[in-house]
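Encoded as structure tokens, the following chain is the form predicted on its own, with no partner shown.
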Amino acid sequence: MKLSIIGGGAWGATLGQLLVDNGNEVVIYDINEQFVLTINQKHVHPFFDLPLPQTLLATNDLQEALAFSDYLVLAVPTKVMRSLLNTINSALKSPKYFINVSKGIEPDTSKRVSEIVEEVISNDHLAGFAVLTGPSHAEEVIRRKLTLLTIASKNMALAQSLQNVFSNDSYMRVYTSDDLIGCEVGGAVKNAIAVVSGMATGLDMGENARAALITRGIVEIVRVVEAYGGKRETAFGLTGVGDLIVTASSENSRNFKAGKQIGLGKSMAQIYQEEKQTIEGVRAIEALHQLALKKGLSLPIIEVAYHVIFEEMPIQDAVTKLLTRTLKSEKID
């Protein structure tokens, strides 16, 4: 099969070694030509100084991208992807699938990617669309790591196509699912726990704090899936609590480590010079927040996160917020 991968970045250029160690053909489409030049000329991963597959081809022409395959594997940031849609759009001359990877919600509509592809991709240019997510560092990926992901989509005999397209026997195993809502939105919400949890980590809080962190976010997370229409169970799944696993204790995970930073008293001006990638935690919290405004929604662990990021609340204060709200009973409600 082809594909076409929008954004060569981390996760990326890694998804493109795995489809290519799968024998398929792609091309991976990025505006910064710097990576571009690195993947054909060095065949070499452009974050990681890793080899790539010779075969494995970039393009800065965003039209080439297009025009080489029907599958269009969304790899950028979600603050990009409406605007990026958009050109997408003008320029498709036929029906495309398209497969998202990234992980994030929009922050002033609250809109899951899926919602965005339908909302800005004409009916005659969108043929299907399917999200992959699931718990997965670049890092270990583009060393061929065991990993386990989700493929989800409406049409579950796409979901299977594309299960058979991705997977491998060596290190990858993809499990597919009917819950997209679900398994979009666990992976967005993760991302936001996962920058608190960095945060108890720089303030030293120790990893009783952290554990409890992580799993009284795994009720955030079964709040917002339910709020949005996704399955309960599917929380609990690769893309919930898996997810939730890998990225809210690891060094790997750009979210911890932004957190963390917060912790340790650094401004978010002063992150972003320092980290070349994304950080979806900290548009995830703001898209929460807006979320929980608008339907009423208990988000504690998320609430005292965006005081703390866009309201500067003192971190001890919102410490002090959490643990002085009223007791109750241990549930998942």
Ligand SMILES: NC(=O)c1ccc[n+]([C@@H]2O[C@H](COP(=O)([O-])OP(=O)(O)OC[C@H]3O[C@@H](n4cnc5c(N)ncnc54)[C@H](O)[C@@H]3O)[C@@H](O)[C@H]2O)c1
The other form holds:
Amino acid sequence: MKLSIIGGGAWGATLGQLLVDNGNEVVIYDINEQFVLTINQKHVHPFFDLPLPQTLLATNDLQEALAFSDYLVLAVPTKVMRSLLNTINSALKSPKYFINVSKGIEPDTSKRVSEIVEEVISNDHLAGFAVLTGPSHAEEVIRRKLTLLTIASKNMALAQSLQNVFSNDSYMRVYTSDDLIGCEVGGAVKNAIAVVSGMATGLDMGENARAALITRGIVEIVRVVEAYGGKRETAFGLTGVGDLIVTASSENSRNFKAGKQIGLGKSMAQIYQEEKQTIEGVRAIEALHQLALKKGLSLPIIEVAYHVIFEEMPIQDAVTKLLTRTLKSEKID
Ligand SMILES: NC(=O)c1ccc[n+]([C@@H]2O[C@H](COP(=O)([O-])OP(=O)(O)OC[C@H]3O[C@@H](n4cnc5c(N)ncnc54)[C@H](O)[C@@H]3O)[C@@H](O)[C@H]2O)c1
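I have the form predicted on its own already, so could you send the form predicted in complex with the named molecule?
What follows is the entire complex, opening with the chain shown before.
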């Protein structure tokens, strides 16, 4: 099969290798000319300095990528998704399947990527939508280390056909799910909790505190998944708790590392300057803060993280705010 990957960063280029390993023809589109040259001329991953298959091609020409296949794998940061989809919609001449692999929620609107796609891509250009998500550091998938993901769609025939496209017998096993909302939301909220876990680590709060924040963070993932209309069981699967486990204490996670730097006292401006790649969790905290206000949701951990990051609340005040909440029994609801 032919697929076009939109965004050839850490994850997009890695999925390019996976798809070529699985016998597909792949073109990657990216705005970064250097990445395109690195892939086409050196056959090296733009971030990991590891070889890529010679047959994996890249382009700066969006039209070329759109004409190449009927399947568009969206691997750009959520913050550029709406504007990029607008450009794609204007350029499309035929219907496409959209497979989102980014993990975020739009800050101003609290919308999921599937909602943005449905809003922006006209009906005659939208053949179907799926999300591919789960615990996956690109650093490991590029080294062909064992990984399990979930592909979710409202269209189970599409999910099943894509399950076969992305799975292989040596390192990638993909499950299907009909809970598109739960899968999309879990991946975004776990990034927010990973930032908080990193903050606790940077502050040297100890492993007890980190375990507590991660566990109560799972409660917040469940609440958000259900608030959007997703299933509770999905929050406990690969795309929620599974992805949180891989992210929440890993130096491979940009979200965890960004949180750690915040805990160590760095400003977001400094962090963004040093980390050129996508940090979805910080934007997810902003989006979830908006959602909590809109829907009256109780997300105390995400709320204090919002106050620290966006309103300069001293971290000690944030910890006090969490500890002085009314004492209660341990429940998810
Ligand atoms: N890195 C991982 O391990 C991993 C794993 C699973 C999911 N994800 C998700 O995938 C998404 C991308 O993450 P990443 O790690 O690849 O980020 P990245 O910053 O490494 O790559 C993003 C790429 O998008 C490109 N880009 C930005 N704007 C563009 C535009 N308008 N048109 C075309 N290309 C554009 C950038 O040039 C860059 O190459 C995020 O939502 C992330 O949460 C990442």
